[in-house]
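One chain is shown next in structure tokens, namely the form predicted on its own.
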Amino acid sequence: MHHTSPFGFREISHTADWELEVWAPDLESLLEHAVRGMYHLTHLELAPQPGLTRKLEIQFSEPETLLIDFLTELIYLTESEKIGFDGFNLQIQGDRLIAILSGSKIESLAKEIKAATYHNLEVREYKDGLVANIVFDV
């Protein structure tokens, strides 16, 4: 893996969908950077008044389903409640993710994402962490 920083994301261009490559030292930070990357793609801007929190609990059997379920929940919150997050307290306990998210109302959004897909999705392990390529329907 030839990335200069231990975690991050970069866009890989497509037409009707967007692909994001995400890498991080562990699954919790991979989830966080997948969300940050997704927000970056949509040019999501949060309102300056913070103070909204949400708690999510997600059961999972493998990292791929967790990644999609987590992103799907956040896409849903973007659409239904117009909220986004910049604070992530994520803990994996056995086969459950417990996520305490803090954020605020969305001030602006350039483009909405319809779904995070399983298209070519695989969470790959490297000696220095995990990498996943996520394709979003837009």
The other form holds:
Amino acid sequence: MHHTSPFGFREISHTADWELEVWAPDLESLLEHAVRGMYHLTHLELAPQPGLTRKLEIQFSEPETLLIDFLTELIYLTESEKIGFDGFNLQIQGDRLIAILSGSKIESLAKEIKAATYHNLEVREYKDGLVANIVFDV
Amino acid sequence: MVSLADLKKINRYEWEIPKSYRSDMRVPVRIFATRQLLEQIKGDKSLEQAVNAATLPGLVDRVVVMPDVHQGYGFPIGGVAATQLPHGIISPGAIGYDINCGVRLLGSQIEYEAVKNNLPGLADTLNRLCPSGVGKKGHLRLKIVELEKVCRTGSRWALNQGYATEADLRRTEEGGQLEGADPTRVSKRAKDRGRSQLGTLGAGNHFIEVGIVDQVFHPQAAQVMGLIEGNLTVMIHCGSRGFGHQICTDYVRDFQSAVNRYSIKLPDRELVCAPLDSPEGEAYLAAMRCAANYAFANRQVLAHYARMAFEEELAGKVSNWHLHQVYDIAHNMGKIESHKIGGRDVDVCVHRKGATRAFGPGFQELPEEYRQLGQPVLVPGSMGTASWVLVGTEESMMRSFGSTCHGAGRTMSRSKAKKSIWGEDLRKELQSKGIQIRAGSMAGLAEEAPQAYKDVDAVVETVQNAGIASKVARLRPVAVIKG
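Follow the form predicted on its own with the form predicted together with the partner chain, if you could.
Next comes the full complex, and the chain you just saw is listed first.
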């Protein structure tokens, strides 16, 4: 694995849907960059003002379920409240994620995601941290 | 990676991955494809996903793969699998997030030549009256109690609200109303998402297409369907919107632990499942039926808007601007059906994901006028290419659980399509071929370019030659509305 940055995402070729490879030094950062990657795929643009914050708490038993639950929550907020985030204060305390997200209303969104799937999902360790491949149904 | 050497050739249009290919397979995989289509299919992970699907508990006979198959998530798009009642499994991922994504075809007495100058206006009016696009809300805001009626009664709800006719319902799979839908099995979040999206097209590969009946292959069937060469048609492709997506999301999440409770081992977590007779399996089936009914009602309301658009644009310009229903059919669905397997009738849950039911002649489930012909099958193309009307055959009942293909099937990845096709260029190119395009997103349009799909004519030739459907008519697009 040759990533030039310690964290980030890239799109992987997929015939029908979207596949995203996300890597980061730790799980909190992996969650953040998975969201940033998802927003990138949908061409999501946030309105400059006014800002808003949202607190989420998610209980989890394994990183894969946490990753999908977190993305699912943000897909829901994108569709139902038309809000997105660019500030991520994420803390994992035992089996709980506490996320304080800051962002704003969505100004534009070009594409729709139906769901983040578990397809071949595995949060893997590598020498610089964690990596996961997420397939989105579109 | 499945190679050609792993496949057993049954005939020119049918291949098998034997059960011996992998030790965890419970049944073989049968692929309907020509050698040429098979080469394309091998370009992605479709066949590996079909092999994974063949490991699901309770499968009977075979997993079937259609010629338009392509890689999905977990279960391939273009796959069919049947599990035996009562202990076989049901898998939400093998039905898909867009539960009852499907196609409706409306026919008309309107000659294209008489209205071709009105097409730009017609495309604009359809685009205005039929809400489409990312996260687009519809004209309706349902109270929860009303949404629950939609869940239980589907197209019947639309009829009661004045959006449908009895003839529409008769010419819809299951009459547009699956029995056994239980809204108490649907989450509040799903209901919240569903309240404002009824009567919306959505985005992605969903569309409304105005076409012309280009060529008739089965005059008797075309006559019964009211499809006349040179006349306009309208095809509506969409599903259960955020309501269905949320139901599938909820149950895929719940089933992550259900598989442990039932000691089910799977090669891919997206294939999670539960026995049909388990509390989890029964709950999902009841919720899935709510989404299926929502999708039938959704396409019905959109058909109503399409009729309004035709009236607004063509009233007074032609003598009859009515759009009659040809048929409405699901291609992402789990259905309890009886099939002859090993010489005896077996009750099964048929999972069709990117595959269309294609019952042959004689079935009581079909409306009387279609009973001797076989069930209409609607195969949308890819904006610039043909769409097809087929009918199911006796052969499809024996070889593919009464199923056939659902479209052209993608062959190019979305990332490659984005890099190689510019949406605005594509719009102009289609426009120059006489196809009006109204699209909410040029980036989305590029991903859905005809070049990203297989040759739909080759797919249809394959299912016809394999005997699992028979051609009725070919349609040619003249206007496409996309989200």
